[in-house]
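The chain below stands alone, shown as structure tokens; this is the form predicted alone.
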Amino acid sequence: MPGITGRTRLLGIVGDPIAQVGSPQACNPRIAAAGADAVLLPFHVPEAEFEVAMAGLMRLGNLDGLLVTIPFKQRVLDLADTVRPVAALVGAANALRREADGRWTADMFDGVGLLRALAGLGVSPEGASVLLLGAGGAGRAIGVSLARAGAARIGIHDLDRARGEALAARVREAAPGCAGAAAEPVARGYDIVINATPVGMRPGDGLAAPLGPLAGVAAVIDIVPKPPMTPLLAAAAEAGCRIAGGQVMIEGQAEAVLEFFGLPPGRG
């Protein structure tokens, strides 16, 4: 990576916690390979200080954009001047870009990363049945993207059943041919299982839900970026499923995010 100078443009990723994020590892080698004088840095923004911290960050003259991770993907929409269509449909965003006139634009890329992770496993969402755990910001982006990519059925499990049912309605709105519905967390009968909750990130975490046998599931993706082998992925590997973790998803969306920030997506 080139040396940081006073001319270096800054990008950041904000979250609480922040130690688990993989975006700096995914994006900075690409930024360096493209020869851009920019760097992506992690910013730990405590949840109680979100509005105050973001107001300060967004006033920095050399900050061009922010990535947003848990638990801020919904709250960040209130800070944007413009919300692009996918983020509006999802009701959450994971990227903010400063425009030339100083206004901020929000968009959502979690679904892009998930679809590319599936492609890397050789699994197509078209015609597939999907069990999605979690209907938060990432879960909504993933559900909408899978529906738009041709999934036939998406069962959604969230501890807040009303939130799961709300996502099911968004899925049907995004693709009327996709059967979206709240579902019990049982893996049997699904082609793809996705954990879009933070469960698995902390030491001692188990599974996000009692899924039952995973044999017969083609692919299991856990969006938790660290550890690389979560309890869910370990169980899926033992059952013979194709697996991908959160870092793979982050790698999948890195190029799209850098393009959104106006940077050439150099290969890391």
Given for the second form:
Protein chains: 2
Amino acid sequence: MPGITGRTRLLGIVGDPIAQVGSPQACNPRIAAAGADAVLLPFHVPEAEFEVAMAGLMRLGNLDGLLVTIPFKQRVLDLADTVRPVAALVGAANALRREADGRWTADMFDGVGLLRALAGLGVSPEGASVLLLGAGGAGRAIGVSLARAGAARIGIHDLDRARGEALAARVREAAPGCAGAAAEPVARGYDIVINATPVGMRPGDGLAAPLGPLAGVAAVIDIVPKPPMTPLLAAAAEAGCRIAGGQVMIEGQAEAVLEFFGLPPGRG
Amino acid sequence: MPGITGRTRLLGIVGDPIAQVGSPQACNPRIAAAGADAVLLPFHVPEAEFEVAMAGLMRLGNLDGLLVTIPFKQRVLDLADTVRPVAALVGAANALRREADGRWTADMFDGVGLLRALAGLGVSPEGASVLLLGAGGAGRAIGVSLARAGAARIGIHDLDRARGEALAARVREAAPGCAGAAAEPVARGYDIVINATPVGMRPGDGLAAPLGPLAGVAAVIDIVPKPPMTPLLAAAAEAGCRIAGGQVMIEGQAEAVLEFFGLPPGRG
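Other form of same protein, the form predicted in complex with a further copy of the same chain, not the form predicted alone:
After this comes the whole thing, all chains and molecules, with the earlier chain placed first.
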């Protein structure tokens, strides 16, 4: 990356924890390849400090945009002056940018990342039966995107059953042809299994839910970017499923996110 | 510099404006040479947003320290839990670090930078007669440091005459053998002339004061880091003086500042 100077524009990713994020690695080489004098940084915003830390970051005159990860994808909507349609439908956002007039716009790209990760595995969402673990910000984006991409059925498991059912209703709204329903976390019979919870990120984590045998599932995707081989992905690989981790999703959405931030597409 | 990841620790420099700062260029190669996973960034804190922006930056869990430049070197003292002796004497600080217990310590390194820049020019402060323009945060650090380094006389010019006289008193306190006094901004008879005001930073700026002929002055130093050749330095070079700009001062204090931030000394 070119050297940082006083003229370098700042982008960031906010989350708690932050060490596991993959966006700096995904975005900075693309920014450099585009010849832009900008850098994307990790900002560790402790959950209890969200309001104060975000207010401070959003006042910086040389900060143009923020990516938003766990656990702030829903709270960040309160900070936006404008919420774009996908983010509004999902009820969460993972990107926030400053407009020329100083106002902030929120949008949601997690669905884009998931669809690109699936495409990379050669597995089509069309007509697929999907088990989705987690109905938080990322889970909602993924559920809505899969429904719109033609998934036939999406079973949703969330420890908060009401949250899972709310997402199921939203999935049916997003694509009336898609059977969205709260479901038990049992993998058998699904084509695609997706972990959209943070479980797997911390040492000692197991699976987000006892999924039973994974054999027969075509693709298993874990949104956790680090470690690259989560317990879920390891079990899926052993069962012969195609797998992709969170870093693949992050890479998949990096181009779309940088375009949202107003950076020119890479020359590389 | 090594690639930025979610584990990279952040340092910054806050100022308004910010484009002219030289600390990222001075510090990041040293950080990289030391093998530390950290990066120093420019944070543009608009003057009217100082409290909110600083409160936000200081809550970030992965930000370990901040350099502070114009116009915040005095206000930053209010944000520190501990003010080290030099900063307390000067009444201003240009560095703030988070301690292990979460408290913040302020210190002042501008004097270190000035003395190293003088040494680089081969001009000794001992017994020297110095004209100092500007009695703000940087000017105070420089005045006190020169007095302690053995300057015989320091004439101080500030548009705010009371501020100039206050620094003169502080200089005499810091080194009773040094004649500190408010002075007219006329270079004749001085060995060293120092601009410690921001004048020279903006396009169209002239000199901070009409200095008269510079011939006979041994060394002229301008704390403005950008442009590298300010109107003052250009005039001084033409008059045959040795010159150094703000980037030289920044380079001069970079090692001391990074050590304050707890980074290992460079291996390079």
